[in-house]
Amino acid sequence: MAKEKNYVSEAVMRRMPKYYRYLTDMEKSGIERISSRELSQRMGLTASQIRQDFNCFGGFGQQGYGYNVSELRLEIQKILGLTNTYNVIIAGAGNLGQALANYTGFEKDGFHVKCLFDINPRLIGMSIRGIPIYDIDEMEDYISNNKVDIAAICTPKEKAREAAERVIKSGVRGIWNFAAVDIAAPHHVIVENVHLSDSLYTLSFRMSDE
């Protein structure tokens, strides 16, 4: 039986979005089985790691067998909560608001972006790929109306923790904050804080070190 979500470290559910990547590339490419050994290798993690990982919610291997590609992507795919559907709406209609918007890749995984909200009144009215921009102001009263299950907060930083209590205030149980300042939200609603300067960051220690 697998464990529950509260149960299994941080540091184990930051590991599952990238199995899911690669077991998805895998599948597209026609690779029926893999064993811990052959997938840490493209991964780039230890074979031990690997098991332990899949043993916080069951084990999902054969012994002598190794591991399905599909059935496991199935199963990582139901832990990473993506066989549900979830409607998205983005505050701040900027570039980085508008390349979200752009980009198809997120639907195929079940996020759909409705409508993106900002303040500038020459972007008000238009629309990006057929979604359309909103007056920042209406967002209460569409989170109200719509079912709204994450808001992408894109607004400058200066903005964005009063962007993040709208959109709390109004019901949204799940923000992704990729304003340049971390947002806190009551224990009910997750906050997952996007830094794009810290990988950047990452990047330069590393390089800096060679």
Given for the second form:
Number of protein chains: 2
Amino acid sequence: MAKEKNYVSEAVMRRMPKYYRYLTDMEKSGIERISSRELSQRMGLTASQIRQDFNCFGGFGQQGYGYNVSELRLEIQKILGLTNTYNVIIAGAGNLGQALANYTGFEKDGFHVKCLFDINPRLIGMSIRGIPIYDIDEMEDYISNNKVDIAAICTPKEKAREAAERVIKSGVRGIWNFAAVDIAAPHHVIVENVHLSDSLYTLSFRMSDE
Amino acid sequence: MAKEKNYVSEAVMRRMPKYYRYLTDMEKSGIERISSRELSQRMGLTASQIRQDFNCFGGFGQQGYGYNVSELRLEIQKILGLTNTYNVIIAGAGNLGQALANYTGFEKDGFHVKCLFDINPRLIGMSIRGIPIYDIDEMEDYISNNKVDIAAICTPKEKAREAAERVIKSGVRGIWNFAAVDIAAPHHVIVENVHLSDSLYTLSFRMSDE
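So that was the form predicted on its own. Now I'd like the form predicted in complex with another copy of the chain, please.
Up next: the whole complex, starting with the chain shown before.
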């Protein structure tokens, strides 16, 4: 059976970023080598689970040696597409859009926020960490004239679908959607949702069971 | 087999907020009744999947009638613990903490942000939408003297574990963690993570496969 990413389960796909995060922290701490047992303990997974996950990508590590942290991190970095760089625009320069623009951590992973777009005349012309806020009516032109890989949708819920349609029509291939609506997109466009209210509901759901 | 929430799968648990979101939107649009077929089309699920999900909670709806939107919404609201109210504090009043405090949508669902805590003297004493920012050293006292159900952890990554330990020791039962670390917590404390970088990595992972 082909081990292409298309065939990787949602659960495995959701764990890969976590491996990357742990391995990055370990590398920073100067850890060079880790056994699958120790990795599993740190991550709260079983060693067999980890082996199964890695087998989806051909498997890493050597029997009796464990994993070389830097090498494994690099492999997973490649798998996650993090050896590429991505130009990002943010539709909606409210609190959340500004928070994303202000966060410098994404740049280390190759995600470069180029500009924000908003409808509010008081925000247009301002900048955040040197990142300009433009009129949202200029968004399509900007995308047509610049390489834009990802659009973060941080508009109010009511405007999110329209904003997404506009960036998709202009050629953006990745949507990072923060609005509490589901975005319809053609097959070649990837939509990743951060539904904060869904997350909060999951929390209350689990708390109300205690 | 008992149909307690403890036995509900992660996948079902993750879909319940989505049902609630769709039903809330439908109720607002004046839709009173919906067939399981139409609900499944709107949500991009199969009708059989929906029936299975609802069966985890005893099942809703009537053969041949479908679902009464308001009644179903109320049932799911109860299941999600959203007929209760929750007092929320935010540890970390940076961009993200401020964005959460500024968002009024959570209040409609019964989540009331009472105050923020920060280490930065320039922020302490300020307020956001009337919600005060206090010195983080007062956090334990505040929790001891007030009903606090949920703490949102919006501190830098390096401070997140300590902040979580402090609120847990003071009696908070729910952690909404935005820092890119996993929080260890005793069994009675529920931790819900919003790992933004993991979400971005998932996006790049899926995009790099195209």
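Numbering follows the first chain given and starts at 1. Definition used throughout: the rigid core is the maximal C-alpha set that superposes within 1.5 Å between two forms. Just so you know, these numbers come straight off a predicted model, no measurement behind them.
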Query raised in the report: 2 Å or more on the CA of L200 between these two forms, with the rigid core superposed, yes or no?
Result: yes
